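Listed next as structure tokens is one chain, alone, in the form predicted alone.
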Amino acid sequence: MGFSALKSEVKHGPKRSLTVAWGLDPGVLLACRQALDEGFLHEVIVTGPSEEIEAMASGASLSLEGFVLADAETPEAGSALAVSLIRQGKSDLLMKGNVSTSTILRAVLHKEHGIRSQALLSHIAVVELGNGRLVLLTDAAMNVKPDLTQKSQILDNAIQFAWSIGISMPKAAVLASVETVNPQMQDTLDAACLTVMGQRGQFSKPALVDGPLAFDNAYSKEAALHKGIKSEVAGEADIFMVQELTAGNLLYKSLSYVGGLSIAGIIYGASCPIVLTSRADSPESKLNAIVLACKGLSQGRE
């Protein structure tokens, strides 16, 4: 199953309302326009200064049919308003516009008015491999140096999201620089602990977890066999879990820029998936991220 199949499923599913926090971003507006035109959404609410948004759309020759503009004077106010609409059930999905990630996350995590649903929020990238299969990479954008407790939540978030987009009994590879447990390398110890947690059924949904695995062994069954590694996950991983942000970010950008693979990302752990894109992301990537959020929400509410 690749992004094309996912789009087909979403197009024939329930249509969602999406709210963009501080929507002064023509690339984001274009992705939302495409999502409306292709039938993934029925409404887009955009918070921010209405006159500036209208002028930006006009300059980009973008129709605002199907858009609702909700006035806000600052990025902070726009983020708070967007989160409030989700919290009140007036919109289904949240998307980051031209606002810093820290600003929108402050609104999401607000103790009284936020929409956190899990102990920890984490970033999940979905990558379409050359054979058309979708795999997950986490965490490449949020948690810098998580401890074992945080790693278990990051992995649990990814397992939940994998199930929500149709990947049943996901196989999760906990990555490290080596595939053997070394008491002097904390990442290998944590990977071994997460593997045992998976065997003991300690995650919220079933999954096959194995680690530590180096990336080559997790990605290639031939590489694993060459090293004598016997694993149900090696070469068939649905989830690649890195153990700190730098490694995840480097892998994410390598797969995108060097590998030329299609990638889309969301934040998981709130009451709805949060579409988090970069201005450098392609229009296709932004649209794919919206589709992912729609699919994840639809499955989660069935």
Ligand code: COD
Second form
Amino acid sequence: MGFSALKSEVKHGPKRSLTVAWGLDPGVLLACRQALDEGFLHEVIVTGPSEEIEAMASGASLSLEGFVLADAETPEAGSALAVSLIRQGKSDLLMKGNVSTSTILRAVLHKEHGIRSQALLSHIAVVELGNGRLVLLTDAAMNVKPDLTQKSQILDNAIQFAWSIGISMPKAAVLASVETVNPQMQDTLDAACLTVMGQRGQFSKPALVDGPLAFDNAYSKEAALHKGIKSEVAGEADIFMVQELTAGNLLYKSLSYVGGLSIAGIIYGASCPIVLTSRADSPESKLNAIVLACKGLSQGRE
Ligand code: COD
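With the form predicted alone in hand, show me what the form predicted in complex with this ligand looks like.
Then the entire complex follows, led off by the chain already shown.
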């Protein structure tokens, strides 16, 4: 299944309300416009300086029909207001506007006013491969240097999300720079632990976990066979889990810029999925991320 099949599924589900935190970004507003027009959303609330947002929309010939503007003076205040609307149940989904990732995440994580749940929050990118298959990459944008406990939660989030978008019994590759356990390389030890946790059924949903695998043998069956690796995950991974943010971010951007693949990202584990796009993402990628969040929400609630 690719993004277009996912879109058709979501179109048949309930229409959602989405709130953009600090919506001073024509690309984000355009993606929201498309999501309204295509019937994924029924309302878009935009926090930020209303007059500037109206002027920006008019300059881009973008109709704000279906939008509700909620005044806020700073990106921090806009993020806090957006999070509070979700917290009060006035909107279903949150989206990052023209704020830094850490600003919106701090509002989300706020001890008293945030929307975190019991779970660790993590970033999940969904990538459409050249053959039209959707695979997950995690964590490319939130947890900087997770320890083993956090890695197990990041993997658990990805396994849950894979099931929620229709990938049953996901195969998860825990990536390292080599495919053998090297006691001097902590990532390979952690990958081996996560593999055993998978074998013992320690994740909240079933999955086939294998690691350490280097990216080449996780991605390509031929590469794995060439190295004599016997693995049910090698060459068939649905989830590519990196072990720190920099590796994830480099992989994300390489797949997008060098590989030209469609990628959409969300934060998973809060009281609702959070759409996280960067300014450089294409309009299509931003719309895909909204669709993903709608799908994640449906699975969580129904
Ligand atoms: N899930 C749940 N709770 C969390 C998480 C998480 N992933 N991270 C932190 N918390 C909780 C902590 O337990 C603590 O109670 C509180 O939040 C504050 O924790 P700190 O002190 O670690 O938080 P901050 O505010 O210093 O940093 C949290 C960020 C998410 C902002 C930080 O980790 C960050 O900047 N991440 C990278 C974001 C980024 O720049 N991405 C861009 C790459 S594209």
